[in-house]
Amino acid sequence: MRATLMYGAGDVRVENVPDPVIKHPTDALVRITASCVCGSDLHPYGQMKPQDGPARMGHEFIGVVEDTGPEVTTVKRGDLVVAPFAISDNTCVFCREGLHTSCSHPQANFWDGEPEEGGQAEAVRVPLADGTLVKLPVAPDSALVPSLLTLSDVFGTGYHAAVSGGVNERTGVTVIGDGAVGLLAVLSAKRLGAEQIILMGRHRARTDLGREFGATDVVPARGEEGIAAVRDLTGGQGTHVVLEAVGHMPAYEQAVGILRPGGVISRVGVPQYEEAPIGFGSLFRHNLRLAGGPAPVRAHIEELMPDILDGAIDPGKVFDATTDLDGVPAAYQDMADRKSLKVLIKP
């Protein structure tokens, strides 16, 4: 079959690889019908060293179950399923607490940690199929597929940011980042009742979509100028909750600068740093809190899916381009160049 591999920074190739096979009785084989390129894929695309490649790519996909191991009971051949970006058994103590990204099963993993598997491909072996896969009540060619695909990562991640930050009808929210996760964090904050949602982004097409999703204000400025603009919009006090969907240090510093006393920074942008200001002069003095982390999107799929199925929300609007596997290398470049927001792949 054909699959996407990254050989190093800027070097993405689609090549023939061995077909996946069932290795464990809890596995399923899935023929992929829809996948995509994630903003987090751009981190290695910008900095992967050749000695760290080639790496199979893709952690968001929908597909049809083609075969299952003898112990799989919740899905069967012919089912259309969506897979979260983390593999989990959905039964361990952490999964039962809604923290599937910390699943204690030996086979639990992130797709990016499975060296022989990836979602930007024609097929994939899914470990722990009963815990990982969620059946979808639509056909593979349904118009809802793009929105349902966001449940595998970006919508669930934006929602995790909002929930972890404690967003409700009494909180003012600022979202840093106008990528797919940031925009769906806006949608999530709106869904949770926030009345003031400030989106910090500078790409007009994206911030316009952010307004459609519920942003009440847009601040294109960054750094000290952006901090001043947010504080002006919040009566000088700052914002209750910051949803940080970028992952770079300037975004974190901006978050600290716009937070009001007692507020929460909820990070879901994968941090590209290990050390950050958390001491007296940054977080401690005004009881600022730091939350977020890898989103346990499996915990949110059943909650979020009904609103997609009944048309109340359309998170699939974050996809602004579609390609087949041949176009995946160009899709990476287009997203890196900000020509595309998020590219849908139909193998």
The other form holds:
Protein chains: 2
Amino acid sequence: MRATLMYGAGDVRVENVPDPVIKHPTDALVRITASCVCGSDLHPYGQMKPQDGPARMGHEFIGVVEDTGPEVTTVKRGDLVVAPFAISDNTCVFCREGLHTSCSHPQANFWDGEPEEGGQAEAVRVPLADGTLVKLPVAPDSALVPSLLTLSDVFGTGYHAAVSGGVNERTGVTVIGDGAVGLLAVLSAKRLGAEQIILMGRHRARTDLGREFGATDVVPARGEEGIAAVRDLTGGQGTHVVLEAVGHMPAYEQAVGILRPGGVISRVGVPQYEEAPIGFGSLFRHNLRLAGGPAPVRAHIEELMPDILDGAIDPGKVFDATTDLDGVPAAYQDMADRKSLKVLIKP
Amino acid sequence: MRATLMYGAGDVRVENVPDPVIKHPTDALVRITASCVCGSDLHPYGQMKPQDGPARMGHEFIGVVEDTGPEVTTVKRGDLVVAPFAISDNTCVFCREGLHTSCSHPQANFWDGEPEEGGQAEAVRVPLADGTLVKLPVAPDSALVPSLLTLSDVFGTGYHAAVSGGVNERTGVTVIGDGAVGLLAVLSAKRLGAEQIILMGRHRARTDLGREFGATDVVPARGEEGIAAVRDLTGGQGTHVVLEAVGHMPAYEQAVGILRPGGVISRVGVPQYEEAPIGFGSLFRHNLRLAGGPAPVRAHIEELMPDILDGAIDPGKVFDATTDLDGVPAAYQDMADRKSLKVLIKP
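Starting from the form predicted on its own, produce the coordinates for the form predicted in complex with another copy of the chain.
Below: every chain and molecule of the assembly, starting with the one above.
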């Protein structure tokens, strides 16, 4: 079959690879019908060293079950399914608490940690299929597929940011980042009842979509100027919750700067730093809190899917381009150049 | 009058200073009847540069109101009062939310930020007396004074750690630090219903008091050995909540190491660092959270005082020595040498 491999920064290729096969009795084989490129794929696309490649790419997909191992019981051949970006058994103590990204099963993993599997391909072997896959009640060509595909990562991640940040009717929210996760964090904050949702981003087409998703204010400025603008919008007090969907240090520093005393920074952008200021001069003085991490999107699928199925929300609007597998290398470049917000792949 | 001044690391003196006077209509003058030395006073005692001194010391005290400005209404001459370590108006938007340490009044401050006032003295001018002072329904010589004095900082700080960490009947708790705040964090966790309370500390007399306050386990080991011991005690999973009452980097690193996925580090030890690891390899990977800061002890006084008045708890047991003002320099040294846990001052 054909699959996407990254050989290093800026070097993505679509090549022939061996077809996936059932290896464990809990595996399923899935023929992929829709997948996509993630903002987090752009981190290695910007900096991966050749000696770390080639790596199979893609951790968001919808597909049709082709085969299942003898222990798989919740999905069967012919089912259309969605897979979260993390493989989990959905039964361990952490999964039962809704923290599937810390699943304690030995086979639990991120797709990005599976060297021979990836979602930007024609097919994939899914470990722990009972825990990982969720059946979708639509056909593979449904118009809802783009929105349902966001359940595999970006919508669930934006929602996790909002839930981890404690967003509710009484919190003002600021979202840093106008990528797909940031925009869907806006949608999530709106869903959780936040009245003021400030979106910090400077790409007009994206912030317009953010307004459509529920942003009440848009701040294109960054750094000190951006901080001042958010403080102005919040009566000088700062914002209760920052949903940080970027992962770079300037976004973190901006988050600290715009936060209200007692407020919380909820991070879902994968940090591209390890050390950061958290002492008296940054977080401690005013009881600022820090939350977030890899989103247990599996925990949110059942909750979010009905709103998509009944048309109440349309998170799939974050896809502004579609390609086949041949176009995947160009899709990476378009997203890196910010020509595309998020590219849907029809293998 | 006589007051305590710090001239630099290891150099504490008791000297004659001008008597305090009413400066603002919202001030009160208080004749101090009981105060103490704080673990946080040991930070400057260890490292203060002479050019930063002399500094008036002491931020925990009980005393009798001697005079009040014309706008003071809630306390009057002759009242016995306790003062939190932070001056606040108790009416601003942050105080009303229980975050008195972020009070927005221009005169709000920490006692340590008031250059001409301090609690380790014979008397003190109290700004924003209506907001700051709380009347005590006992006599100045009551046997309850030591416990009531802990409401000014160490008990409220331990309690803030537990509340900020979300301690409840379903959380396992580990307290790092066997100083007065750590021990009262144990008492606080017990009060909030935690069943497992692990105390990390190596001073037997202190950890024994910790057991009396509710610790179910004591871990004297530190570093990797201490982390392994806590993991053993928590079925390998780690602890839900860490109450970090030290403030040094090794305590933070230990906190990260013993935390359960999704768990929270609640810091009340004033951080002696600004940068620390919070990226994918430390907090992010398993959704570890960070909370805490200077405790709004004013918010907790009314809640905690009844338990002291009716004898249900005795947080004053953290005082293991008493001195007059002349003995204050020696009290600092005894606490620095860990000969004394916490020294009560009877001016």
